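Taking the form predicted alone, here's one chain by itself in structure tokens.
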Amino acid sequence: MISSASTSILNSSSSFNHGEASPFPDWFQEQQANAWDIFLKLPQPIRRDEMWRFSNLKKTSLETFLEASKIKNPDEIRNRSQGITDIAAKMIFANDQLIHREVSNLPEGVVLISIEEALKHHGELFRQHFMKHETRLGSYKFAMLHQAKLRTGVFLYLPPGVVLNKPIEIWHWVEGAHSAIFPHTLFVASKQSHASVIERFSSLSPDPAFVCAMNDLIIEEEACLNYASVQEWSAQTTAFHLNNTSVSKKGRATALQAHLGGLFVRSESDSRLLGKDAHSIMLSINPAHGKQEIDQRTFQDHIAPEATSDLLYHNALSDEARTIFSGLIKVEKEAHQTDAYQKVRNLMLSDEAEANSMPGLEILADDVRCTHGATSGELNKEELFYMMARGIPPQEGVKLIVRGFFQTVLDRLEEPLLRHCIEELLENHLF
């Protein structure tokens, strides 16, 4: 529940409540303050702004939100953060508060802590890497406030060789109607070090919500991380997802989206490939339903020469659900030899649903292989037909095509563990 003392988030630029002292040094601080002007000063998106095209602002509006109030029943929700068995670490956050937290089985020398214990013991490296690279996809105004309302998050550090054989869990809570809440995650991966990371993200009860969650995820030299981030927010729910990914000289970075909740959702997945060699791979699956609207916007930006990107997004539409996709490969003027690949599909489940997507290209560089598209279709009405002679009833032939459509992006998710936790949770979000 919201208490009586929660402001709007409007109404404050402070994150923390009245008479609350912040954990944060003095130039973090500073940050937030002048972020908080930013966001006060630039206007609100316009359906005329091309990065906003197709999108319902009215959903943006943040007029009900209010600050999350801190966590009555910490117990409740550990209990409920069972997800892989199997793990390297976890983390547990509920309303923007560490509420748990497991690391025995971390090697020497890796860091797994909070935000607020990051810039106390680790503070020049973490500088370094926040918010290193603007908001250049539309929600600049938004990456603001999630800058001047941060509170906590995650900081993981890998050193140089370090090799996880087993998955870090990460859990985010929002809990009480009208809650905000601002997660952040910032992940540096050393050189030739190598991990599996998971984030949950969830409600615990089916009250409106607003969330402004980011990530900055760096890759150094001959590093590897596999990243899947999965949100099943209430159908009340309007969360905003930034990421920013930076992959270096050979270097390899797979994340994978999963929107299984939310009424509107907004994904900005900004990628930049800064070395010879660099892999990015950009994965999403949506099943979406009912009224929901995801609105993912990405950039593959090869910077140094020879490097690979490649994008493919998923959306099977049921209902009056909406999708968005607008996605740019910009290929550098020294980027040559660039390997980039950006495919959209689109499983049109009903009439009234809506698919609009948005590929691009802009190649300032000679000798380079770019190829995009997007595709939209309704069901294979033989496939469905084959399965009903054989004994399996419609809706149970839906959900098989639909698993299959999906499996197709899961495969490319190289951590077994990963995929099989996803596999599981999307069993329940078929139609």
Second form
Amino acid sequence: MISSASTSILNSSSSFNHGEASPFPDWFQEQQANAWDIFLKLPQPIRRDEMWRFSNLKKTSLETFLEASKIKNPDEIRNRSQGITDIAAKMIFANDQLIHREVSNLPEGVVLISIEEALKHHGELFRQHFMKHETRLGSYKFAMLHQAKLRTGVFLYLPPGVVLNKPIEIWHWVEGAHSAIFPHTLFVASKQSHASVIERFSSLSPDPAFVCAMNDLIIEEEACLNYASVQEWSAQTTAFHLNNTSVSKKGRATALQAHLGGLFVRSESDSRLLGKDAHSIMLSINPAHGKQEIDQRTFQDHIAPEATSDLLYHNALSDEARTIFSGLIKVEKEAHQTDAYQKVRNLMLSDEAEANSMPGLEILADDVRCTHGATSGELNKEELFYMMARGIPPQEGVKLIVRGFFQTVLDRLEEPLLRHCIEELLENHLF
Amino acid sequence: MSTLSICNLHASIGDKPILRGLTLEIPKGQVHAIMGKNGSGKSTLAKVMAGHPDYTVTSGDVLLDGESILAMEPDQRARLGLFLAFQYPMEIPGVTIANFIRAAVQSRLPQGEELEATDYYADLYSKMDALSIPRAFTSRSVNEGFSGGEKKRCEILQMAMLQPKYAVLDETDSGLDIDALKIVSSGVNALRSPEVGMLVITHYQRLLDYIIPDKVHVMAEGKIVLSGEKDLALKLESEGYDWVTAS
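Previous: the form predicted alone; requested now: the form predicted in complex with its partner chain:
Once more the chain from above appears, this time first in line as the rest of the complex follows.
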């Protein structure tokens, strides 16, 4: 008898095998089957593809990864899921199973449920937003794999005008050697709602794993969402994080990606500015070390006029780490008076490390302000001398400088509880 | 033994000698001033004492209470009790003043001992008040966007917090208007004690109206060419430096 734990993810279209029935409605299952066909048909990306330039595609091979097995130790995982203490709600997933949901403090009308429940109780609303935008920064094939293999995920709906004073915390764990998981997140912040959410992605063991996570953040008129995604995958993990953000008129999205773990991490952030005076703030901190490769592709798509996008990515590279940043600001024809900013900074802490930066602009409108730039530099020796002249040992001084380098990004997060949480987590990843 | 002694010090940057046999002794409890033209080597002396890696000491010695510090790393020298107030303090983005000074104070504690946060902040705030530094500064990044006066006040704040045995103040008056000069000087004067020796490096006599030195030394071409009492500074101000080097 073949145990489910040893089934390759490439063997079958669905994650629901061995007599396990899919909890999803027919239309959803059909979409999943269709996604699987597309996944199979599409060729593996190659390095000649512009959207995969500089990528180490060998690290995206899927052959060795298996369907994640059922969690046997949910209590232990719940105990390990200690993050921010003062929160509005919490959900914990492990191997794409919901193992904890605490929502009693949420105001009436706020929906925070698993995707299977969302499909049962809020089918139309969910369907309206689910994977509405095509993945267009290179990983369409992997997005299709994600859709086919999706077992569960988070659906958050904030009704109009609701303001959450405390953050929501969501955990996604992976367990077991060569396990593959496909976490999905869909947030809909309705008109004038306001919330902060942190998603934590972690490995329970140092084993290799495969993750293909997607999230969609929908920010409607005058809504405000502070979002942080923090991954601490094991040093053997291949992870895709595919993020879509769309912001309507006078809406405001602040989304931070902190890639603290993983071996190969492909992160795509696609932000659409759909209404006048929409704001999208895109942040990332990446202390890349060892043989890590952090491959980030971004898109600031200005569709409506008078919107603002502001991207700030900081990479600190030590050992033989590699980073790739490729970012495009596109200002569509009608998007006059766009204000777009894009900055990536690479702090090189090792001669063996390699940072590739490809900032880009495509402007089809008149009367816009677009600034972009990429810098790479070594640690400032005079800063270090200044610190040592105060008695601070050099290794501590380097840490302070690197911490400061990331802090300038973290300071842009408006929710202090998220900021402090990430500051503390970062401490464990400063070499 | 309670002196900072600079003995026949020679130092170069690359192949270029800058200090050429400088000898100076600063006993604890005294304030000495070094004056000199631009290019005489004043700032080099400060950096060499602090251990800046760009400079090579070719001969001579620097003794802190009898112990040679030249083989020590800059951080060891600082923890031993040497403080350099920088002419151009560095900006360190993302590192708050509170965290920066805290790391410096922490580095002086024995291994495994944690600085008590409440005591630290009480100490920091009282010293900030004395230097008229608004408390909001604690959460600002070190020197980033500071005015010249704010940077220098921040240097003196660090000195007050770290309580060195010997302090070298490199052109602390540069870039200061008269009000800032008064605040900085009174901050320095408040730290004068029988337990501290100070070396004040300045181009202008003006600073010495506020920080009255016990001795004044004139530096030219990498060494001390004349030493005297505090009125020497006044003479230099009125007559310039040429008569010193010509004699």
